[in-house]
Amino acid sequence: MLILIKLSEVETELNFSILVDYFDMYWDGFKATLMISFIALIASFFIGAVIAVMRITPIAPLRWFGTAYVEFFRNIPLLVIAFFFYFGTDALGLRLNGFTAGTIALSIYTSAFIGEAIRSGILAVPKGQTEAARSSGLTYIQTMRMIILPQAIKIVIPPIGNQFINLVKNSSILALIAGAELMYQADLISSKTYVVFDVYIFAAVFYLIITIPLSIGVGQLEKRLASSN
């Protein structure tokens, strides 16, 4: 089946037998996206969140590392630190395959930005609240989990969301360091039909998948959140 499009007036056949011949390899590839994708979001928006509440403690050393967590990551490449962890880790005796070593650097990359995220969140909450719940009894860390990380999530919900679409976009990195998510697959779908047009708009189709109803969602949670205040 072909379906002509027209692109600054070149017509360009896109033909639908690539996608039914492999696609149990666009398959693998999105369910891989979808693994990786779901395990580095749960990580990284937990480990944001740890790094947020320490860039904000009273103790000073907590602080320090927490600034320098969220300045380090966020100003190097993502694909430095998935190389890092699928070549570097050699030299600790420790060999990650593709997906493993993908997986891990995007959540470490992804929580950098989520973290000062909430953070901005929690210095949105009125000071007054912690001050209460510290005079009530409860120590720094249950002030944190119970009365001010909740609210502070509901302020930043939009750029959080925004996060996580980046971090599905994101797993493309792992194509190179043969993370055998969606790009990976598309790059050997590419390769053995010699054919590249084609093969990455489908391969953008299964990313809008993804990105869309994680978009959509996102949305249907703000206005819920902003519906209950």
Second form
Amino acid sequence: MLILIKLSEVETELNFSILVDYFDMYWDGFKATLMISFIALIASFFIGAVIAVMRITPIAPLRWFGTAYVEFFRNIPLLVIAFFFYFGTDALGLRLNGFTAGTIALSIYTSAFIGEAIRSGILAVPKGQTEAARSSGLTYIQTMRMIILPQAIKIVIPPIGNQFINLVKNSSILALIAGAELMYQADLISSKTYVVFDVYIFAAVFYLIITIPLSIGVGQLEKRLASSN
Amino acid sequence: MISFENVNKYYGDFHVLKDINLTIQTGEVVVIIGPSGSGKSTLLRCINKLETITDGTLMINDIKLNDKKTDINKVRRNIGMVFQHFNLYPHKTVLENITLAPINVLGVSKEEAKKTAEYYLDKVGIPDKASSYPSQLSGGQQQRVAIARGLAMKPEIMLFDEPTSALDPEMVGEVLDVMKALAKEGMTMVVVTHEMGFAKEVGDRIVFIDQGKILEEATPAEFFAEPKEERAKVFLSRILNH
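Show the form predicted in complex with its partner chain, please, because up to now only the form predicted alone has appeared in this conversation.
Then the entire complex follows, led off by the chain already shown.
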């Protein structure tokens, strides 16, 4: 009850002038978040697919690399990876801005999860598919690319969709390395206006503008692929 | 020509194939029969290296299969394989299933691959199914597509691993008819099957295998009239008289 009352108070008190006055900053942040998410989504998908194939290849060193990659990046916080690419590369004389460092960190971090999802999909494709493809003379890589991965990815669209949604939300971490994205802009607006709650509520709405269509899109894709079978 | 010379295969401690000596001539139809778990499918799968042999020599024409320098993908171009569970690619149409290897392995043009595919689809009796997906076909139709897929590579050898075992009884005939026609055209065929009628009618030679050993090799006439080995007699009486 108390929460409800509070919520309704907040709603009535939401200060829309902040949204109007600082719309340009929100908009810049929104565009940056969208850009970062889009790049990281594509990059993490391809890196993930390569890592997944590495993890199941008969070539031992590649398999070890794939396993090490997944276990390492999956088990440390995204923020640490982001700090490494932002501050750590600086120490190596490679100056990456917050946007670049953050996008790389986000891609690498997410690819570890996507790699695991795709690997489980590959393992779910019946062995006879590989046998049929290899016995017709296709190479291992051709078999993966043309026969196994398309079927595996179809199987793992729901978990990959979740990873993509997480990716968009995780991009907020970039605020801490001057990624100039939505959360960073919200922080700036908040420090300028001394308003906390309303500023972040509006930020949340901008996140929803990305994640809700993404969520619906993944659902649609899942439906379409299911019916094509 | 396929030749096994003192071939052995182990799965860990399990001795699957024991001292196999077998030569299959070009144009010959060899039918491998035996109880389940006898190693007959394993023997067949060694021919295109889906299984590797532990020792001995396995030659396809003049190429040694168990040699690190042998490019297995090149050897496999020449050997078609048909599986018990068809193993068609479910995300590709019938036409794509058949043209995929010719285009990507042989480097044939799309138009030519399509023509070849249509020719073989016609041959296996389902010319109108080119744009269907495998899931829209009956088991018998799927297996005929699988045969067409193998043939489209224009292989010298075709391997059949229990091609009718997963089919409804009424669809067995249509698949066997395609195989019979193929045998008559002089294709080299190695067939693992429980279809004794097919073995009798089409086989040039029967190979009876049990517990990883070839117990008997004979023409179908000899083998079915009077198997020499006791184990073969028992096997035949069990599958023929029920």
